[in-house]
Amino acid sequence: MEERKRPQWSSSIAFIIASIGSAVGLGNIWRFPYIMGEYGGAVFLFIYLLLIFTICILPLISELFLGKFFQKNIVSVYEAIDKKCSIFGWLCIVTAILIPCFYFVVGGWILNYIYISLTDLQVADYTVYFADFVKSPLLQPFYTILFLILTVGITYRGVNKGIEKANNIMMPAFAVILLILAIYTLNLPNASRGLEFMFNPDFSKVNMKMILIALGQALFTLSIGMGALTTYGSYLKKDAKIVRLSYVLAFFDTLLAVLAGIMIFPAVFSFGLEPGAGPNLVFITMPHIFNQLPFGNLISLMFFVLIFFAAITSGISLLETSVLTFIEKFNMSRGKAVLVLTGIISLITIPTSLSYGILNGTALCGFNLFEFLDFATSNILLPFNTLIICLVVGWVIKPSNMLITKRRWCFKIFNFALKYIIPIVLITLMYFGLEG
């Protein structure tokens, strides 16, 4: 097999921006606010922050460690550890392929709402409009494939010219738009009620289900268990400080998720709407609010461009995980790997885009195809893959403390939690997730 020169990030800043782009996705802007709304607001946020910086940071460090240490794709990393472990690498690739198959459908919804905002299309009832759109046998697949093509186009250009360049443009723009919208909604009437909902916790609402939901959300939003962080970590230079980079990544990912809540909840409370509106919060509740605001179409356009940036940067990282593996395992060119994966993802994504339309009657374990892929990846594959990463790093590799951190006492805590505490928590999460 011909040896290829492995690309590297141009700097640690480039890695951080790209990794934030991977982590900051629909999980932060679409999923986080409505889950927070459903599970008590401020107290959920408190539990979520606690879990991010105690439990979830450790598998995050572990994923980056695997990538930086082995400098290989996720499958080759597991093979380097033990040939029998390669199945776990391929399971990460399956996860990285299946998530886009429903994630890109939501990306299509976003593109459609950008079109609505650009054309100043007047929608009287977004509940009816959204229901009709997701049932469309033509528009729904069209926008889904359009989102896929945009993602593929960036990935095809490679690590530096494609992924790094796109993130360097999109993520600063994302942060600026998010800040502008947050400031705007904070000046709406009764905005303080939204802030109270977010930052005045009622600890009587804490229960096991809330904790498990918060943990699952934390894993999802940090892109843990998909192989994406191992892939991005494999492009790091040898002298990169992975612990520091991990905390920087977790901090900015969390900051942007909180800012998303600050952007959304003051607006929701200003109009007397329900904060726990579920997935409809972004595609029905927020557009309804925009209709009633001065310059509503402009605000709507900024909002959905914001979500588009979040969605496509995460989609790129998922696609790159599989692309790198196909390049290195099957000795493919980047162009061929991208083409093959586009075909595979399209075969699943197109039927998935029809889940609420002509294929709505097709059930898998009581779910339509979209719901099944969401449930299977979020509640089974991601926690399981994360569990394997923790067990492999903690029990099999047993890295010396110098490979992770120079502080020996820190490493002892890290290793103990990785070997015992986090596996127990993850197994509990999967059990209750399947029971639920």
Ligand code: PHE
Second form
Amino acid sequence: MEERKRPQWSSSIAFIIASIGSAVGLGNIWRFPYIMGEYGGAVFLFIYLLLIFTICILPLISELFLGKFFQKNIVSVYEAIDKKCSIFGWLCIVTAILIPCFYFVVGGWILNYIYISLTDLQVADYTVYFADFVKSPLLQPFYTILFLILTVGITYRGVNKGIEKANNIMMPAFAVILLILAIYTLNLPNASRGLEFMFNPDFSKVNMKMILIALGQALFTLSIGMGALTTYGSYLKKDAKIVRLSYVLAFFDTLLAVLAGIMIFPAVFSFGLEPGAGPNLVFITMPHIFNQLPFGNLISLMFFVLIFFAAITSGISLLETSVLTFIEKFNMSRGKAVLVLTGIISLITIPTSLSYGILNGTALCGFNLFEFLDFATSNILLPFNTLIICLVVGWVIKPSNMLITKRRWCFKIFNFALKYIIPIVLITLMYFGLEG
Ligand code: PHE
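Having seen the form predicted on its own, could you now give me the structure of the form predicted together with the ligand?
Below is the whole assembly, all chains and molecules, this chain first.
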């Protein structure tokens, strides 16, 4: 049943671009700057970088390794390891279905802001505008579904004609726009205060909760912990060099997140605004700044198109993870798998899009549905799935025994870290971080 011909990336570069497309998303442009703003700027950046290059790089390599080695979807990978483990694969799929349910809502906000910039709609007060927009029972779900349809449209066209092509166009455009905007904001008056906020750490602000949030953000931004990388890795050729590819991926993801900060904070400080504005930073603070800049409309359009490219290329990888699983596990055609998943995601994402409107409330552990999905996926499901991936690769697969390599000692350390160090760190952070 699983013998159907699997698609493959046309080159390693295509894989790298698509994986950067998956990694660089709302996590970098929307979430990273506002969380960094809330948790003290430079010190958060420092902890985040430390976590990425010590802790997160190993599960990143492990996930790609699983994909490349087994050439299967995440559920079948776990099944191939041990039938009893398939539950962990399905937990990844649950995560891959739940993340889009709030991610696509933000995608809808972006589409709405692209529309405002295109039509030159004059908004006097973005605080009022944004609050009214997210409350709207029609407009808000409309834009969310529109974003879902665009994502589905690309995924439906398959790995080479859809995913690869979209990434090849959008990611270079993304990098160019980001550079132009960062140079522009760096030239605003008092821009250096923004840089100081980003690069001058105050270590007295470190605490467990902050480290958990930084870890959740690091996993989220690298797309670790739900099988997206296993999925993309499964389209790699057997001789691909995954360790090198993982470093390239982590490097670019971090670089682009830092650049996004460099694009945002100098502007925020230049106008004397609050860096800790939370999720509103991009949707209230930034448009307010654009309003006062020369060619503000054009800048605003570039800014939201930039975020749109980032969001949709990640959205595609989120969807592809469950699409591939449905194709291979239930022997469905791509079209049918896409259709069924669109139905399931719509059922949850429409109520989620009403979280600040008619379904507003704090019924879910003090959160509304949107906040609950964001918190539960980034801070519970992703770390938990990552823990399982590390344990399975470290204890069961043992790459050091499998890979014939000149640098065996490297893989011995790698194994040791996967078996003991990373699980202990993950469990400790989850325990203390969730306690508050
Ligand atoms: N990495 C993406 C971002 O930063 C989100 C994502 C998470 C995508 C998990 C795929 C899997 O926005």
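Numbering follows the first chain given and starts at 1. Only the largest set of C-alpha atoms that superpose within 1.5 Å between the two forms is called the rigid core. What you see is a predicted model; the values in this text were computed from it and never measured.
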Classify residue 201 as shifted (yes) or not shifted (no) between the two forms, where shifted means its C-alpha moves by 2 Å or more with the rigid core superposed. yes
